[in-house]
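A lone chain, given as structure tokens: the form predicted alone.
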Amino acid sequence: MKETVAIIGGGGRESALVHAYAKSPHVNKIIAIPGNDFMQQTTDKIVQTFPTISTTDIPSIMQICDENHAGLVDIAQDAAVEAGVSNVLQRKGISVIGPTKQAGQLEWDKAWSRNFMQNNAISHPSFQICQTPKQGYEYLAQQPEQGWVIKANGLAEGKGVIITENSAQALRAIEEMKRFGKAGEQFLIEQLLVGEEFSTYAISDGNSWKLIGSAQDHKRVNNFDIGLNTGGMGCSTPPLILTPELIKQVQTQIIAKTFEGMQKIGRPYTGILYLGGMVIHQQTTDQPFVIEFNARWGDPEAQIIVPSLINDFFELGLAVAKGELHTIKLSTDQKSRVVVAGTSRGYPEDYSQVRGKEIFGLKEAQQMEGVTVYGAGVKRSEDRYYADGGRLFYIVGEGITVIEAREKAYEAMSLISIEGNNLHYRTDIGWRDVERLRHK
């Protein structure tokens, strides 16, 4: 019997998920809630979206899922996991990859992660959970002189961290909590860490789990980290900076800990969890520490990773969901990918004047060898694309070698533009990578 696999989310990270359940015999439709307009271009099975749903309109979803036999449902959205969506499905008897409301709280409650990180030992920067301005301002005042992390408690469309170098840009990034309206109420005020981040991804049923993958994120909107954080212009993997006793501290000091402390609370963990990391030198040492959990996949992680697992993602799926993924043994096709994001020129703050402006040359790029595109804020108009977001679409390019993989990326990337040059993305993704290669 051919099934119906429902996914909660419209970015690039979903499209990554439609294009890795189309290759399912299993599988012959896919909704997208709200899904996007480019995500039909990378199969010839039947891709539904509901652009009008939000990823919480729980009764919408439920409804939607019950009317086209939804056999499994892939939470991939963060306010999608907070709302509680897994909890409601879940209850109706419906196969869900993704966490309960509590098991997420990891994610949407930064505080609450902290203090479970310190409860079970795992890795992590000094903090302090503010719940005023005024509370920041007297806790700076007591500290040393150094840079600082100023974060918002709940989600904020992986925008809410600040990063700061001093005090004085500390008191003005807590001003700055306001923006991020009831997710900046309460903050955290973290030690800055100095040292190499990634990004790594485990997959679990709630009993048993399984490492699937790493990447290393670029999230600053200008080529060498400089500008605003935007929540990721591109990624590599595999990151070299992760040897292979660095992968095993990860495995037995983080992920393994994060799990079996989530059962001991009585909060077992479905899904995807997302680790993204530093390495810090400590001495003769190096020693991964937690920056943050997300409780589904990263974006644009997911479009280099998903890519990579040669597995049934329907089969994977449902072994998740069903509390079987001990009898799933994962595959990869151990090729290095390249994900560069395309943006509208002004993201993340004013990209208003792009909005509607023509996409050329995605078609082209989509079929060149060695390039997948998947689309985000991207709408759909007979046969023409429009930009109609902040981040647009991505270009993964793959390869042997990060060098080889990030070659095609941008030569695809080459052939796109935006009516009036209004295409802006980063020219570097990769450069840690490429630097260790040519330097070996």
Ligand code: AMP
Second form
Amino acid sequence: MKETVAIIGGGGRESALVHAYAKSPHVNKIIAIPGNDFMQQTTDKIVQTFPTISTTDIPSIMQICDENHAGLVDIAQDAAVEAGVSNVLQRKGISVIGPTKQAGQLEWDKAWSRNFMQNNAISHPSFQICQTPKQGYEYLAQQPEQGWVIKANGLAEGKGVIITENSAQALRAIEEMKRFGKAGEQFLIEQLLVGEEFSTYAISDGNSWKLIGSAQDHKRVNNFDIGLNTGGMGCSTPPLILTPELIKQVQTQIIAKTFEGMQKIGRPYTGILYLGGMVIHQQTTDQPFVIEFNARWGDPEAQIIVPSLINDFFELGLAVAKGELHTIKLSTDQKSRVVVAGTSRGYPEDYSQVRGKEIFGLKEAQQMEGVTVYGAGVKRSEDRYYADGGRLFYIVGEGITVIEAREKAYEAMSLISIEGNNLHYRTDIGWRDVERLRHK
Ligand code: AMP
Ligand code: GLY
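Could you give the coordinates for the form predicted in complex with ligand AMP, as opposed to the form predicted alone above?
Complete assembly follows, chain above in first position.
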């Protein structure tokens, strides 16, 4: 029987998942809730989107999955995890990949997550959980002068983190937590770690788990890692900072302890675990620390790691849902990939003037050998595409090395523009690894 897969989410990450599931011979239809207008462009199979349904609207999601006899539901987006979409679907006997609300607390409750790391001896920065600004001021008064990171406790679309260089700045950042509403009512003060960031992805069915791959994101909006933090302006894989020795440490000292720890407290983790890590150089050794966990793929990391998996995605998803991940041998194509995010000019602040402007060249870029284009905030009308958000689309280039992959991505990007000169993207994605290769 041919199956229907439902994907909860609508950005570039979910577009990469649509592309991957659509390659499976078991699948003949994909449903994306809400999805986006470019998803159909990556496959001949039917992709049905539901633009007006939110990722947390459980009754509507249930109804759509029911009516379409979804054989597998992939919960790809953080708010859906927090809302407990997985719990409800599982209770109805539907096969689902994506953690329960309780397992997803690793992401949606930073205080809970830091306590979990502490209880399981997983390397993390020192931290203090604060319920009121006064508690924060008192804590800082007792600490030595250094850099601090002030974080809203709840989900804040990647914006709830303020990095400071000293205590005076940290005191001001505490004031700003009010801006994040409920997410900022409780906040954390963390020691500022200094090192190089990476992210690693693993998959678990609650019993066994497997490492998938790693990437390096570029979160700041402008070249030279300058400007505001964003959801990610581009990434490369594999990140060369992760030596085989460090990968082993990440596996044994972080990922294994996390899945085992979750099982021990009765919250078995099913789905993708995203470790946001940092390699810290201490005396003569490098050590990985946890910056954060996410209960989902990264975006845009998924756009480069998902395509590297050779496995049949439907078989993999079903094995996770049924607790049979041990029957699957993961294999990857070993290519380098670079993804560059195309955003509206003004993102992540005010980009309202770009909404409705035409995006040129997406299909031309898509036709290039070694290039894939994934949509996000795009609207289609009569076969033309228009900007409909901050993060608009992603260009993935592949090659033997990061240098080749990034050349491909930027060659494709050069074909794209937005009416009124409104396209913004970084031109230095992958710079650390390009330099590393050139210095070899
Ligand atoms: P988060 O949402 O917790 O991943 O934080 C967003 C970004 O802030 C991370 O990707 C890091 O670049 C930075 N960050 C968060 N916590 C720390 C920390 N304790 N030390 C250094 N940088 C941090
Ligand atoms: N690219 C960062 C994230 O997905 O959170």
